[in-house]
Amino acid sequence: MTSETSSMVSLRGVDMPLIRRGSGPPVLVLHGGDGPVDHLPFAERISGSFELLHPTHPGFDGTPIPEHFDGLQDLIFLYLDLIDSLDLQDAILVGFSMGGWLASEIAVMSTGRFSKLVLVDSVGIKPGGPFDRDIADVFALSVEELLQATWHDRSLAPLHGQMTDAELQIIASDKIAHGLYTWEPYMHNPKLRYRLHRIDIPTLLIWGENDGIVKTEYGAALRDLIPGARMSVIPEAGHHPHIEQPGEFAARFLDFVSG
């Protein structure tokens, strides 16, 4: 078992929980709309070689949303402050889904503190026309449709019927925060596609082959906008390849960051 510490980082009046796991070169992990990923199996394997830094976005996992926050832009600048506060050097930046969008926005501003970028089933752009549904509407889909779009193996999906009231309340508040950061425009920044050329560090996109939220074609469009980026598709996985195929996910991540 690798070592783990938790702390609270205060950034201009905003308190962010931060979990550190493992030792080695730093990896900043930006979670998606489902909340923190520090407890998932892939993290244990990767933390044998790296120090994983897992902050929690304000509004997730029971944390408050600052009164002045009204979109992803606020989160971007909060993370720029966090990155400076941690004095990261040659770190690896990893983002999952909404966290991938956040990571991309940070990287187009500056990659000075990072050596590599990994985007996992990321949102953030709109490749198609105004009437094309590039990203599934996770707020409008029925429970059945959402399960179908998100998972290859639905037995791995969280079982809400077995959760406590406190756990269900956190899930509900996570959805509110997710909506605040991604609702308008839905799950993307129209200007980001014109800025991705600024990313000048090696970039890997890891994608679940059966992702119905953002399909592999979406991932390929995102890859093509980032100079030199490559894409690795994991079979038998949906929107969460790090959950459905944690061993394969960790192997592809480690191969990229160690190369």
Second form
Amino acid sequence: MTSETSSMVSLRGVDMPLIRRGSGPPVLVLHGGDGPVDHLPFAERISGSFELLHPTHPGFDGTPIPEHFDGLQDLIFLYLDLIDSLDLQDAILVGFSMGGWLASEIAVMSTGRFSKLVLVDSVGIKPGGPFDRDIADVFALSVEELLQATWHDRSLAPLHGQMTDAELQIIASDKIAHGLYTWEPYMHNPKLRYRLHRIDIPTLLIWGENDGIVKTEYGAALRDLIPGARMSVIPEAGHHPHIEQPGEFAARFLDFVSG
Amino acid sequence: MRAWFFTEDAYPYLPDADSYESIRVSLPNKHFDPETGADLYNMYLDMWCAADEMGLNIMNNEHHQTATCMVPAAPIMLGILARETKKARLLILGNPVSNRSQPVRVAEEMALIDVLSRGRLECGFVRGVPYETAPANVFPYRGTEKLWEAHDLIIKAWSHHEGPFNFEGRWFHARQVNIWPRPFQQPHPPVWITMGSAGSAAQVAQRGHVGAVFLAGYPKIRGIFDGYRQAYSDTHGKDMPIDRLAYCALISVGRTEKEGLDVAEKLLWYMTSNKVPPQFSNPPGYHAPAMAATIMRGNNSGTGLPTATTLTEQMARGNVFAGTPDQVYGQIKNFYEYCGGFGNLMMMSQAGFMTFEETLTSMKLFSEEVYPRLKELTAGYDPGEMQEIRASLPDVENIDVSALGSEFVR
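The structure above corresponds to the form predicted on its own; please give the structure of the form predicted together with its partner chain next.
Let's see the whole complex now, leading with the same chain.
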């Protein structure tokens, strides 16, 4: 087990929990709509040779949504403050799903504090036309449909029926925060596609081959908008390749960031 | 007491409920036959016109993407009734202003109806039920705050008459507001707001609007109405006039007890047909996390309505008043005294497969044999005396409320 510390970072009245795990070059991890990922096996592997910096977005994991927050832009600017306050240098920026969108928005502002960017089954753009459902509407899918779209191996999905009331309330709160950051335009910023050209650091997209939320074609469209980006598709994985194939995920991640 | 005839204008001719996932949001409209729909629209308008002729007031509402309510634009139906009726007050309960993007447009529509009806409009504003958020594409978080912002803008649009004013709020922006027409009633039509808890009731009471409650029944009505009365006297320094409170129940009056109960069974379609899966009844941000969690666990439908219910149970809860005129009067009087009095009875007297004839029979019996006695009951309203009666009635216990939503606000 690698060393781990947790603290609360206060940024102009907004408190963010921050987990630091392992030692080495910094990796800033931006979680997705399902909440923190610091406790997962892939994080344990990566923290063997890097220092993971894992903040929790406001509203997730039982934290409050700041009164003035309306959408992702509030989160982007909070993170710009956080990144400055941590004085990150040559950090690796990695984002999962909604966190990938967040990472992209941060990167198009400036890549000055980052050396590499990793986007995992990321949202953020709309490749298709008005009638195309480019991103599954996770807020309108039935429990069954959502499981189907999210997982390659559904036995890995958390089961609500086995959770405590407190755990279920955390998930309900996470969903509110997820909705706040992504509702409309749904899971994307129409302007982002015109800004992604500004990303001038090596970028890797990691994708689950069977992701039904954002399919590999979506990933390819995102890749094509980022100069020099590569895409690595992991078989037998859905929207969470870092959970379904943690070993393969860590190997591809480490291969990219160490290269 | 003022009574308001209400039907939600259902389209009940549906395939077996086992064949679809939801009656709301996603039920394909191939199941809507336009010929049948035309018949139904005309039948519902005829019912409202009959209510006018019987001396009842009129209430209507709207829902979207659902067979439970064929009217997605209540102002259109109310516009027809403003022209077709003569005496009835016209209540819309209400405009879903948390889900509509242009409050100024709502102010204009309502002013038109008020002028056309020569001042008969009563204008409700609602947050809307959870399954309205998907059709509106609206994130329901902070929906109540959004409702009040729209409310403030509409009230000013109605009551400001000296040329354009500016509004730049959190949700709504309108920099040149100067509606034509302005309302017939001055300074503006009476306002109604739905409420489902003491907290939401306080916000309505502070503004002095009519607070409307749907189907809270014995288990919850005291908390809500007590909250309103307390906040009203705290804010305004006097007792609440009885016309500030409204209660909606399912009502069926028969020539015999059997007829009243048989028709009430048909009214229950409103509750039993409301099949809605959690992704629509529990959108993120509508319910507080504790409530959302109980829906996720499957202990609660999230609709605020029990999908499996019996008439006996619903009558015991105070959600249905049914039987002979004497029985219905007695049931309403009991409820009225239990909750400390209210001056408006919203009566859902048609639902599902109830025919025109069945509905008119019930309405006529109500208007001739129940309504006069209710008017007499409330005419003698004395706040102090009423509270004494209320205090003498113990809290109704042993009613399982777990199947009901904690905050049923339409």
